[in-house]
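First comes one chain, alone, set out as structure tokens in the form predicted alone.
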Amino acid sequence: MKILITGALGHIGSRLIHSLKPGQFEEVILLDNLMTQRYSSLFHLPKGVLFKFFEKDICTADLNEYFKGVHAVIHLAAITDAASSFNKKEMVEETNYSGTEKVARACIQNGCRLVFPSTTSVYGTQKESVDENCSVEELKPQSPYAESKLKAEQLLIQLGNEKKLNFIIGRLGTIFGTSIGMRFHTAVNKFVWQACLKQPITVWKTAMNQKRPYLDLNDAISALLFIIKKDLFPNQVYNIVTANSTVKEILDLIKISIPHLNVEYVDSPIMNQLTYTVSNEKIKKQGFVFKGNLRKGIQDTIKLLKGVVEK
């Protein structure tokens, strides 16, 4: 079986490709435009796995050239920084929506299955707990990033109905955990970075005790591989969430290693000031087991930055 990964050198992609083992796939094609210059993600790739890397942008490349003979495409290429997406709406729309449309149509033309990682940020409901049955009317994405992901979801559903695209949408919780290509602009990793560098931990007003969904990077990788191995492409949405936690719970776990934290309350246009939990029961009923651990993910990240942690 041949697979293709777009955005292969990013936070999720870099951990994914370094997790592969000989014999899992006949060939693994990697596409990345290197916009973030994560060259190090290609260092020391697992031996015995046939990788082929191409420096290509999904928005401009002739994707058919790379999709031929591919069984499944894991479409990780995206602009994912929700906070900065307000200042680059056109770029986010082009990459996250138009780019996804190009990927989806190439999948249709070449008979590829599509794994599309969306985001739990599409939820903005007033309900205390939500699952995949949350109506479109209740979905209230709070940033151009989340809006682009929801719009892409709706496109895939349309293409599934009209063009027989085989896909699965995984609404991922906010990622935490380490990788060669990791990023630090999402909540848990950002808090750890700020704590290690003795910076004030910036928390949105009223958000300290509000729950949000988080996803251990190990669980994210396991879920992607589980989907392909199980051939789970039912043209449906699945929430992929390790835990629903409050900011206070996260900060308490950081304090285990860094007791003295300076918390600074800030305003932000991205937060909806709501609290809700996201159910992961649907994917669990398929047989997937979440093994992630928020405490371990935080401690692993702190260890990476131990050279700047106050002793």
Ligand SMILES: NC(=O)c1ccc[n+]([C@@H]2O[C@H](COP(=O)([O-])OP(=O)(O)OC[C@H]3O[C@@H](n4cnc5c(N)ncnc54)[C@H](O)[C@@H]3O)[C@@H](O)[C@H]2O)c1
Contents of the next structure:
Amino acid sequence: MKILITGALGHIGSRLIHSLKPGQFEEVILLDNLMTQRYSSLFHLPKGVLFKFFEKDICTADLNEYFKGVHAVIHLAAITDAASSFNKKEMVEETNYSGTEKVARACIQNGCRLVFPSTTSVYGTQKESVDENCSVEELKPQSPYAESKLKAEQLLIQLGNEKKLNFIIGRLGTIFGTSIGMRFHTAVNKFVWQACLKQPITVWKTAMNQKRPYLDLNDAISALLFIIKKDLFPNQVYNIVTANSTVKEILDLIKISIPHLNVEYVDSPIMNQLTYTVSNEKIKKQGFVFKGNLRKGIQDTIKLLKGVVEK
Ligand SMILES: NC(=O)c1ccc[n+]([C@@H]2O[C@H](COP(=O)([O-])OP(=O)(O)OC[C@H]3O[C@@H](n4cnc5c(N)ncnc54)[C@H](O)[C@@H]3O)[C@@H](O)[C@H]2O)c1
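What would you give as the form predicted together with the named molecule, now that the form predicted alone is on the page?
Expanding to the full complex; the earlier chain stays at the top.
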């Protein structure tokens, strides 16, 4: 079976491609425009896996050239920094919505199944606990990034109904854990970075005791491979979340290794008064088992940075 991964050099993609084993897939096609310069994700790829890398932009490339004969597309390419998405709304819309439309239409044309990673930040809801049955009217994305993901979700549902696109939408929690193409602008990773460099830990004023959904990178990779192996393309949404935690719980785990943290409360355009937890029961009912662990993910990240930890 041939698979294709867009945005393959990013945080999730780099871990995914480095975890692949010989014989798992016949061919693995990688597309990335290198806008985030993660060349290192291509270093020392596993031997015996047939990778083909193309430096291409999903918004401008002729995707049919790459999608022919591909069984499943894992569409990771996106502009992913939610906080800075307020300053580049058009670019975010172009990549995350229009780019996804191009990818979806190329999937339809070439008969590929589509795995679309959305985000639990589409919820932003008033309810304490939410699952996939939360109606579109109840969803309250808090940033142009989350809005673009929700709009793309709705387009896929429409293309599923009208054009027989086969897809799954995974609403991923905020990722923690390490990869060779790692980024540090999401909650857990950013706090660990700041703690290691003895910088103030910048916490949004309202966030300390708010619960939010997080996803271990190991669980994210296992879930993507589980979906393909199980051929789970029901044209539905599945939450993919290891644990719901507060910032305080995250900081307490960092303190095990770095006891003195200097917390600075800051304003953020995506700050709100909401605390919510996201259910992962639906994917568990399919037989998926979450094995991730926030404590271990944080320790692994601190270990990665131990050479730069100030004494
Ligand atoms: N990391 C998280 O916490 C998280 C949480 C929820 C959902 N997601 C989703 O998972 C996917 C992957 O996330 P990630 O953390 O690996 O992101 P990332 O930013 O680390 O990687 C995205 C990759 O896409 C590439 N890219 C961007 N625009 C492109 C374009 N037009 N054409 C080709 N390549 C392009 C970038 O160069 C980068 O390598 C994204 O869709 C993201 O929205 C991530």
